[in-house]
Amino acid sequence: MTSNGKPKVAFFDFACCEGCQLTVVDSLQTHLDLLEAVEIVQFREAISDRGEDYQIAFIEGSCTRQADEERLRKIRAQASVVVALGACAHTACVNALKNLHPLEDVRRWVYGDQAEWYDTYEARPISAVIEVDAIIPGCPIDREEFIRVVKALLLGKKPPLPDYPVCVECKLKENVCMFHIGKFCMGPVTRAGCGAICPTYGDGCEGCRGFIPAPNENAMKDVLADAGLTVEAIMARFTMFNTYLVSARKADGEERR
């Protein structure tokens, strides 16, 4: 804490576009309140301080090399609270992509002939590496969840997410469903909270929001099977942004039997 009681905030960037922390930038500048009420002291994106005391930290991206870890454990031992902040943070998001194929491919596609110059190994979420107390979900995160999720932070709750589909959120705008109209949509197995940003706007949930808790597969396989779709068929669509949550459930599953 400050001296005059304020919690002090750090930003954090692993790999990542930085997008998230764009958009928080943008959410502060109608929320200045909130500017108030904490410290910000460090966040490359708006300050050049780089104070190192600090209670709660927001990390965005993902783990991708072993120098990685140690930092993230850093940020953890000194932070109260960790908030992992977008998709990166959350899900791996498309950096897990490269989980997909060899590794040694992914560097020589990436680094050619320096390959052996750069350290990596496959994209993580934070939270395979350090305990995580919230998430805000999204690519890039929507601006009023974050207000919300650090006023209830500053209150000592922990920020409630939806655990329901992005379908409802649809139903309640009254949009028409993308699969009547040839398209594809991730919202019945998306976790919620964007106010269905893409479908009301003419275009499928891309599942940026990582998966609803216990999502039904089988109602999804339904929905696919009435579209003339299978889930095999548009798996590039389930592994845009969930690549590493695919494989954990199906790494999970193998355990099962």
Second form
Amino acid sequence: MTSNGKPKVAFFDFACCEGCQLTVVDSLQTHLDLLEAVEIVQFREAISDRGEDYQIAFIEGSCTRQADEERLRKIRAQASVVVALGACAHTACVNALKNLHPLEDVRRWVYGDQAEWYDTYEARPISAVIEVDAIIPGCPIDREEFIRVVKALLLGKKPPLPDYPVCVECKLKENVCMFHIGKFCMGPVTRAGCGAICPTYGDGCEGCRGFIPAPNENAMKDVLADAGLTVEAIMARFTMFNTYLVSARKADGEERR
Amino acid sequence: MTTLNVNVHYVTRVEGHGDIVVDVKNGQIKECRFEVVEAPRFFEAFVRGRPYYELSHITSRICGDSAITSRF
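What about the form predicted in complex with the partner chain, after the form predicted alone?
Below is the entire complex, every chain and molecule, led by the chain shown above.
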């Protein structure tokens, strides 16, 4: 804590597009009162200060190389609260698409003769390396959800994380089901909290917020198949944002068998 | 004659990690480098074998500050 009793907050990024941090800057423009409640000591995308004394760390991005682990552990050792900010930190997001190919090929396709200059391993969420206290899902995060999470943290509460699917919020918005207008949607197995923004604007959910707890994968696949998708297209829907989760669930299932 | 040593360990207020190194001795630039030090993400590999309709959705994730231009 600072002498004025305000918690010190820092923002960090790993492999990501930094769009979630941009959403943070955007949210703070309309919630200036939050800036009164905390002191931001490090936030490379927005300020030049580089304070190493902080209590709350927001981490955007996936862990994609050995060197990232050390930096993550250092942040964990300093912060009392670590928040995974956005899908890259939460589920490894699209970064995990490269995990579907042999890493040697991945490096060679992109960097050719110089492939060995670019260190990388399978993309993983930060929770694969350090303990995470709170999650703000989504690609990008929902600005209102960010505000809700920060308010909960400041009150010393565990931030709310919906455990029901996007369909619940979609119904509350009185949207016509995407499947009824010939579109495909991952809403039935995707974690809510975004206000069903994609279906509300006429596009099926892509699953960027990760799965609900215990999603019924087979029922979702049946629904997509009935709607006319091939097996390949169904798997593409599952893996676009959630390759890491799909692989982890598969490995987990094989272990239990 | 000017002797200057600039070492900016990451530039702030931009998307991405970049360092600037400038070394000037006796008015002569010996070294002038912009180093991109962030983790490579391998987007060209992400899109391999994906359905065509996914591509703009994936490539718009290259940069959150310029998602629309990254899309193209």
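Take the two forms, find the largest set of C-alpha atoms that superpose within 1.5 Å, and that set is the rigid core. Residue numbers count along the first chain shown, from 1. All values derive from a computational prediction rather than experimental measurement.
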Worksheet item: Would the C-alpha of residue 53 be classed as shifted by 2 Å or more between these two forms after rigid-core alignment?
Response: no
Worksheet item: Cα of residue 232 displaced 2 Å or more between these two forms, core superposed?
Response: yes
